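As a starting point, one isolated chain is supplied in structure tokens, in the form predicted on its own.
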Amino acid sequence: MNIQSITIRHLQMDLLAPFTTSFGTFDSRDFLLLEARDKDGTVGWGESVAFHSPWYNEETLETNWHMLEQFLIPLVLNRDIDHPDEVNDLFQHIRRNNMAKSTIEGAIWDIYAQQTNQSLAQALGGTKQTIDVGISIGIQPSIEKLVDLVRGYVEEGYKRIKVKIKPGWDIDVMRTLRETFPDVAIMADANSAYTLDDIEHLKQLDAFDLTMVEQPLASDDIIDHATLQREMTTPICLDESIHSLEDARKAIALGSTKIINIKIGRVGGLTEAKKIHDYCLAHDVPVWCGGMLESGVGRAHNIALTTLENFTMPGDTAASNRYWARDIIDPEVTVDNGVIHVPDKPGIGYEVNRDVVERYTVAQKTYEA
């Protein structure tokens, strides 16, 4: 491969309803696109899952847009590339700003795959053909909306539940959908809401039989997780807190985590996202994919990697129509009773509709070698 040409488009996306977190409400969702074009004319597409604002962490789309223009994409322009394990090398130097990365990283991976004649999923050593997914729900204004919402999906077939909390929302709630629900796999995410001052509280969650706790204490914290699950039966389940395979290694010989989320934009790119996997698979660690309310492209990348032989639990990658009235690709993500199809064509497996992008764009640059 050698990239000759690179197009970042800043999109805004309305969501179809708000969706609320303990670190606020979403009604639209910018995001960056990324367009690489190598030599032979083969495009690849990558997305940025930072935010507007540095709420789950320290990243922005400005911030992105930044590092890619300045330092990223200045490291892949014109350069020879075998294979995109290279370009996780290339961006060693360079300190965090994992979702940048990830970005361009992305869309080289899509043309790999695509020269190479293989889906996105059997480049990355994925074999599954079909992926049990769930569905996120955010905080709602009352249990009886949350309790209606819930009643719904488990009926369109989606294999886990996962529900947002906060301190203030979240014993009464998760013990009436144990109750309502008795026999769904439920699980809760906390964004990192609460503190070991919580301990006695969270404790309580113990009643409920839940899959799993995601990330109820410090994003940045691995000591006192362990603490927490040293005094909770149920599995406490690392989210911002990782990084990278040595974040992952650290956690796991700590016993912070018996379950890791591996979200590809939190880790810097597919590359390391694998490494992760195959660290955990070695260790019985299962991992599962999140959900940063991505379009088609970031949805996509999200399928392939989810086809990787660890990922035993149900992710957050549910349909399109689940967040907006018309998505960038064709065809649309979609969930057959809980399931969605991996796709089999070369590359990412859907095409990016141009129409579409563009009555999304807000701002475009292309930079060229």
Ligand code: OSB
The other form holds:
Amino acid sequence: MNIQSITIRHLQMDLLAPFTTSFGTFDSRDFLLLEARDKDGTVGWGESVAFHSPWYNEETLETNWHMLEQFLIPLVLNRDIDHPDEVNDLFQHIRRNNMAKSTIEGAIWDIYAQQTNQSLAQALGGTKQTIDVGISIGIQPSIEKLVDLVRGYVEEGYKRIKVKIKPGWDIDVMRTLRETFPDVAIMADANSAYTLDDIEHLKQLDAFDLTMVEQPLASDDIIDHATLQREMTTPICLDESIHSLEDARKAIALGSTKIINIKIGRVGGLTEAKKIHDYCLAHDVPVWCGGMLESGVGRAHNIALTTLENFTMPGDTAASNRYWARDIIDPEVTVDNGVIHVPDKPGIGYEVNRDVVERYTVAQKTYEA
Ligand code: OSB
Ligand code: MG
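May I ask for the structure of the form predicted in complex with 2-succinylbenzoate now, the form predicted on its own having been displayed?
The complete assembly is shown below, putting the previous chain first.
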């Protein structure tokens, strides 16, 4: 591969319904879409999952654009690259900015898969033809509204229900859900809304047979989570705290996490995501693929990654129509009785619809070799 041009687009897409977490509400999604063109004309796509504001982590759409323009694109343009794993090495001396790195690395994986005539899933070493998916539901105005939503998604076939929690929207909510849906796999995601002072409070969750509780404590913590895990029977799953294989190794060694949520952007790309997957497989730690309210491009990357064997728990990669009136890919992602059929076409396996992309684009810039 030898990348000759890269176009960054800023897209703005309305969400069909607001999505509320313990750190804020999203009404629409602003993100960067990256298009890379190889010297042989092959085009690959990547998506930055950074949000408009630094709520989930320190990156934003603007910091990603800055990192891409000033540092990452110059490292990649006009350089001979044999395998996408090399991109991870090329970026190694730049600290963090993982979502920015992942944007470009994902596009190069897409090109590599097409040029070797494989689906992205195959290129990554994935074997599954279908993947199990769950759904993540934001904080609602009332428990009744939440119960209605959960009922609808259970009827649609989603294999696991994840509910956002925060102080004041937690124990009663989870109790009601468990009583209403005794046999459904249910979990809670706190997005770092608690501290160790809440240990006695959080322990009440143990009564509801939850599959796991995701990131209850600080986004940069792996010590207090180990303390909490010793006190709780519900497995803790880290999301925000894991940025690399090294983080995963340390968190597992400390007993801070029994399950890992892998997000491609948060860990700096597919190569690092696969390393974490492989390490967890060797250490009997199940993983699942998290979501960042992605458009079709990021969603396609998530689907491909989830075909690796240790993704044994349903992820957050729901159908396009759970988020968007019209996704930017053809076909849109559909969920059939809780599973997504993995495309077998070369690359990400979905066609980016340039007319739709155009409609959502508010800014763009091209960088040539
Ligand atoms: O913590 O997993 C999270 C959405 C925005 C920010 C953080 C998270 C989420 C989700 C939604 O849970 C997952 C999705 O449906 O894409
Ligand atoms: Mg999470």
